[in-house]
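Below, in structure tokens: the form predicted on its own, a single chain.
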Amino acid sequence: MTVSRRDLLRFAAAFPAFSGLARARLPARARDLLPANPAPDDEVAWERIKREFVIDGLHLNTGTIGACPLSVLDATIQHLRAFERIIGQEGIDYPAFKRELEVFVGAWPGSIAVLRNTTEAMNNAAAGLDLHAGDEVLSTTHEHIGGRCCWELLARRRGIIYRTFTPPLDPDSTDELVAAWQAQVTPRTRVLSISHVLFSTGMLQPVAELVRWARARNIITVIDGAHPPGMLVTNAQAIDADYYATSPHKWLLAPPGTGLLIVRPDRIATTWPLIGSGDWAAEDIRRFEDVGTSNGSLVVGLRAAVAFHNSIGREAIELRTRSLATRLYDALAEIPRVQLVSPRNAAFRTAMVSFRIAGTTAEKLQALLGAARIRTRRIAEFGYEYLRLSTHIYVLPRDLDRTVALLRGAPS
């Protein structure tokens, strides 16, 4: 039996839980006509883009995991189905795919290892360094477990010193942030482990400036870049860190289980791989990627996610997501009980806004919004108790207005 689009729409109307099915079966050619480089306030264009997602409710937690657009879902599923046919499996043009990735994140040729997530990438960097007892790794008190535990493991196992400090969370200038890091460095400091964007507050750190300062003093830089690719226009060569780890399954909207480690070319051959397999002794990036059998369908989905972002425009996406965050920040600031913990200076804000509300808890606020089918992130780590909201391209101004209205009425 042939099922028409009209049949799908009729079925979706009868069963709202399956409303994404009609859109998911649209011909690919109908989804290729996405607006290119729309202005941040072009609501017609962003409404059209939102229809590429099958989100049930409102997703304000891209900082944890993004939602794949239909083109990414289709590419991943098609490749997986072909794989399961055994005969007629579809190959992946890795050289072309790697070139596309390198352009997207501004990486050096041959410098990107495709892994599973930021945590794995950070562990590759940490375990791959020849650090010894007494060597110091400096970081902050606002690190995600994915960028912190790799150093804690080395501290326990090898006796390195993992030291943290609290950076300025509402800085007036880049110089203030850089100076705060510089003041913490000691003669034993071998590594700066820096979050490009703090997971807790969304604050942007001056990674390029810190990397330049550190390299002049023979200090290694490892960047936890879980958030920027897909949210901010990212140029790894301009940052010039020794190691840059990221998770495309967040803001780049790739399938879960995709991660990247970008290694400065002069570091590749001297960094030990985390896993020993057939290419562990290779002097190129393969030494980090050969981990045994993995899921190539996720790589195909990652490639489709890069194409999706490029079709809209990386600059357009950054401007849209950050402008939505500013709208949200300003609206929250008008609520008397709200204490914003994201920076006041928009230059240091990204597309994540964190806050508290006096008289209640982040847990209760998350439950309040969850009851309205709004997914959020409670930052409970280190006792901070923030609520964090992420503003990606499937979020519209009216979504933020509804969210703020619910928060304004939050009971004490």
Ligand SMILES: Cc1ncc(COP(=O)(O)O)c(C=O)c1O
Second form
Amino acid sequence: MTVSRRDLLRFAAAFPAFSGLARARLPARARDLLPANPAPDDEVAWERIKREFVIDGLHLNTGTIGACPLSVLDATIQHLRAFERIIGQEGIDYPAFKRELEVFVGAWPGSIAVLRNTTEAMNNAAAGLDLHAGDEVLSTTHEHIGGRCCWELLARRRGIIYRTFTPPLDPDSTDELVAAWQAQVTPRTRVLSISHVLFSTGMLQPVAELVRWARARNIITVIDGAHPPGMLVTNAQAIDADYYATSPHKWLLAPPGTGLLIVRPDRIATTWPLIGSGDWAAEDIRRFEDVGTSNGSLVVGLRAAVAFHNSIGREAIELRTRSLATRLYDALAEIPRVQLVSPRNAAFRTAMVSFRIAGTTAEKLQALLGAARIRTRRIAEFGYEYLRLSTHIYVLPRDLDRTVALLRGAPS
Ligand SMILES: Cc1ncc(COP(=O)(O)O)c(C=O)c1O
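What would you give as the form predicted together with the named molecule, now that the form predicted on its own is on the page?
Shown next: the complete complex, the earlier chain at its head.
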């Protein structure tokens, strides 16, 4: 949906100086006119939304860190400035903030701990379980350090077994993926540690189906959900995992240093907190959240990020970012030397596309695009050597066309 004529007239009446549509940097109220629920191909609307960002160049690496829109930057900075007044600091309506977050990610009331990132949230889950030597944690060969190292630490320290397998990376069906996980489970398997979206290829995994199957066998599920919230419409209750970890500073476009751990209510009181601070013995979610003095301005920024997403529409953002990725995927597929590693089936693709180009390396491709001020992610982990491109809402079709043209001409 585009901004209506009535909206524009209302806007012009409120801000006469802007009636000529010179809107590069708008005052806060004018930003309320962000298009709501734009169609995935409504380029006027997405061009308008792109102007909410201060990105200098082209950002194709949201998978590592998102860019905050102006409303998030302003809210964070304003709160920080008020904090430094010392007297007259601004309070945060924490219960309201938590309710908004719960609605956004579909979490149970009182189930979200606000932490620093996915890495910390995964560590809270891993260290909070009573696992013993010989207990097995099953995962894949495509885990990010942020979802993997917590188990490697437990393996070294307590003798748990962290076992990985390679799932089908180009599946035809959900059943194929579920069956691949099931085939790996042994009588010693206590935990499935599952990336909702693989960092390496952007492949979506059937987490709800895996959780249902695991629970029926008393196997605990820990989901590394670093990417979905802000990219895919996410409903934690429908997934129903024991623990779901995420980083709003990626696709949700919140300030760096914001993480969430969603704990299934029946697990809260029996999971050990990672840090012993004032509330460690509380039987509610505060036991994970109280880590001593921390930066409340980040919470304010996170709240503004949720509002920003809601004003555009979660479904609209998912449709747009995934359709951009499909456009990119299809354009790359036309280049003879390109070997795509993201799934062919669009149902398993998200808003990250990974590939190789025969005769060159991801390092060289990253340098080529970097010279054109395009930020990308090289997946060098485990020797994979892919280039990964993320397509968030500040990316336009013409940006992708330019990127693909550069890649087509990549020297061997
Ligand atoms: C799948 C996955 N898990 C965990 C992380 C770690 O995120 P953070 O650094 O925010 O903890 C990342 C970061 O890229 C990731 O892609």
